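Read the single chain below, which is given as structure tokens and is the form predicted on its own.
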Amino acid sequence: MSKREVRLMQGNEACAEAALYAGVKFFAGYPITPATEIMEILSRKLPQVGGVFLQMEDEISSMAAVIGASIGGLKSLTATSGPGFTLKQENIGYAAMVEIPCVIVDVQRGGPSTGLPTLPAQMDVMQARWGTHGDHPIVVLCPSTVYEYYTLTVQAVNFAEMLRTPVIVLSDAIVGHLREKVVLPELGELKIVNRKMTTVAPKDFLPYKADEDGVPPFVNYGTGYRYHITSNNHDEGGFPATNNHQIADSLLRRLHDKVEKRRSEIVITEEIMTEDADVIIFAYGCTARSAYSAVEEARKKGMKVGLIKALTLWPFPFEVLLKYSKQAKHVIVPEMNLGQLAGEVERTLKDCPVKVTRLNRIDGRMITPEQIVSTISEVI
């Protein structure tokens, strides 16, 4: 039997190690609390595996560098927190439009603006979905443990490569700085996905001609293929088609469909003690930790309470909520903001006989298990 490596790891350390496991070879970023450890670790370790690390002058250029490296053929990642995430948004939209795979890690802190730079929050949920303008596809994964931070970072790289789209890992200051025991996966244990490359000759290549799965095969810049990139609405050759309404409609729908067609693979949730639950807690990130303890405590008191932990926030996991809509009488949504994801829960359950209760905290402190148990007692 092989001896697995066991470490006491910080969350941000797990993210950096997972990026290397997934084959990331390029990082560009700018220091920002509470995400800087990811940058520091990769600054040392990427050169050791033939990768490239760049500290850029700001977050805008960091995102641009990540896109450029990915165009050149490297799996690429950057990490930041809320204010830097805001600066990256224009280029995140660019990456979505021109279909460049990349991963953005956002270790959330309190806002708006500089806000609470060393304290946790979950205030970037809607920025992750709609921070860049226009109707665009996005995948957002959200860990609540150090091990999930590791596995979801690997999964984020896989989804980015598979779908040719930016993918966001939405962490927070608690999970990012938490230290837990992690049994590291062996090489080959976790699935690794590489982008689909073209098999046609240069003369036959169209950079945005999609296969049946909605994803165009890729080529690396500088390999003899003509590859025109524009963020304007474009045809299969990559050239502007801004006055062709049929092409505009077809392109935008394809960008969304390539994600929606894979909902069953992308949407990841964990259901805990939900089989007989009258009350469902819907939680994510650091708050899911408190929710788990609250469910255990409520069960000891004889209350039928279960937890749906969302590891994928976008696309929103409405299927699992609807699954319990006839069974549960109450859904409680604790989150460290003023209700950003609760609105999606309410929209999902608007035609169901289920009462949705919000539990919000925005002072830079965790929602405690006791607060959740108290809310459970109030709704039963």
Contents of the next structure:
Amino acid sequence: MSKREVRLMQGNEACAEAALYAGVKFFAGYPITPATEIMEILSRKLPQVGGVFLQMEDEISSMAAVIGASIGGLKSLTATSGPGFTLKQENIGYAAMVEIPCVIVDVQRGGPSTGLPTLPAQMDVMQARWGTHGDHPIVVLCPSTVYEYYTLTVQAVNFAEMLRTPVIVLSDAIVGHLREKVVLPELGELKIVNRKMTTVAPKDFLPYKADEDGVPPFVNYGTGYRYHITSNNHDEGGFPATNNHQIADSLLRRLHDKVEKRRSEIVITEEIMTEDADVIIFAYGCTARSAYSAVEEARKKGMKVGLIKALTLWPFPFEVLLKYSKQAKHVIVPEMNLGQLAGEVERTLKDCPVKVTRLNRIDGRMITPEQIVSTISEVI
Amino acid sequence: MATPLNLKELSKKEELFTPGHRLCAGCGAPIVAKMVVMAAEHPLVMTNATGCLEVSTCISENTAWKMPWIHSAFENAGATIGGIEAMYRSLKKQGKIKEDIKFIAWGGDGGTYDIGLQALSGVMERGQDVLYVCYDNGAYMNTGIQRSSATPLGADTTTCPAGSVVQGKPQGRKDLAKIIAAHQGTYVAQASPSNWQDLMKKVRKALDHKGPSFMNIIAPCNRGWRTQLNDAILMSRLAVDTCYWPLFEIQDNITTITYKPKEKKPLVDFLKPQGRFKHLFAPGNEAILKQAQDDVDAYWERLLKEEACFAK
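Starting from the form predicted on its own, produce the coordinates for the form predicted together with the partner chain.
Starting with the chain above, the whole complex follows.
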């Protein structure tokens, strides 16, 4: 009988522990600040649970190895930061196209390029969505506390396995290096999802023939099934179909549909003190921490302010915003970038009588609760 | 007339790699950087891959380099210096530049052996007239001591930690000098700050060489090696005297050993002062120590044979 363990934990440590909880058995990575702790911890812990840790020669190969291991049947994860995330993008697109479950943790730091290696930012929101070329589905989860970093890492592995698609955990240097008290979930407390395996005989098996949910069942390599993988457009048999317009169209639509079909499961948001709110702060990641304090402060002053915290950034959680489109007069979007998600908020609310206000900071320091309170006072 | 390589004359020369940088006390990298820059007699242009040397020698508005110095991304110092050299050749051909300028790229072992190998190989293969210097401290020290493919057998790092089952890094060091020597028309040298005249001679040879050059220079790191603050030079000397780090050069596929220790010391003399090898001296790990010694012996014997093979 396991018990809930109480720990003082660093965010990146929670991520590594959560990966093990979720059943991750393979990690390949490359050193990069502020994400290196995840790989350092897993280099010790994975071998202890029969898993495999590989330090690779660069970020590109780390992503490729993660895909390879996942094809081989292991739940696989890698962790990096902005510049490394950029180098991984080609293979992230590959994983989306050939439908290989994998999780990429991006501990954001200031960019572009080498940028601010030790300072936080939220500048990879659009890179997480559109960093790799082509229309591809992606799921991006964003923690604002150490505990959320834990639970969302478990969720990320679950979603990847469930959807057969890459899932990104988008944390940042604040949440990654933050130490907080965490009550760890017991074994069995959080749901663990394993990939769906085929039930048909080898002769009837088509590796990319999807079920009703849009997700094709898996087989492991070397089990007697014919399983051909190509990153070209491919038919249900997994062979290139680069001149077949109908297959090209249906494949890409299915890749998107399988995510959209599970939207209600995947899109995670929290509404805090929003019941009567005239002003809503829409925040995510480390900025949601300041936003929470700001809401408490504003409430003390008698202002009707609430917080929507987005834990899923992509698919973009427009539903929760539309829910308040008649009630709220103002939405404030504080972000440590120049407005990457604010654009989505504005797009969602463009036909509603709600004014969207951006609050941006890009100097490597957190947006403070005071800044948000002062923006609230300005818009009211 | 080049400045003679003696301390009296060199001490009169202007330092172009200057004090005031933020590398750790006792770090071997700035000693190496200073020697390389001081050996050069031409105007220099530098690129520097991300790493300790890069991050600590150029902070906010301060730089330790009295020359054009470009921080490239982690993986492409070789390609960046290649672009600059190509531009220089073109401008020179057009008569827009008259001076003879030399081009040097810097990378640590992570940025050279691992993520930067492709760009390094490219600039060497294209035959571009550049010198790439790797300051090899045997791990990713800038991110907190993770193993690299330059990390020696048995070393304890944060990603190949010594424990009850695994005794540090299970693999040996990649032989980078030989990999680069396999590129046609290269001048390749391995050097150590303990043998500073040998190092500076090789820098001059590399810069005079018409074509690509590569130097691999050992740069002890007291943080990662867990050694005393004041023994960077001593450690680099022990590396040479144990033949862990032989001093040699390869030009046109011909190997020349530039320094032969009078008495080849046992490898443990180099390993023992380093905390990263401490666990190897615990009972039960004799086989790893023997393996490490055997590897060094085999490499040294082979070098001697290679040299003898081409002796005139």
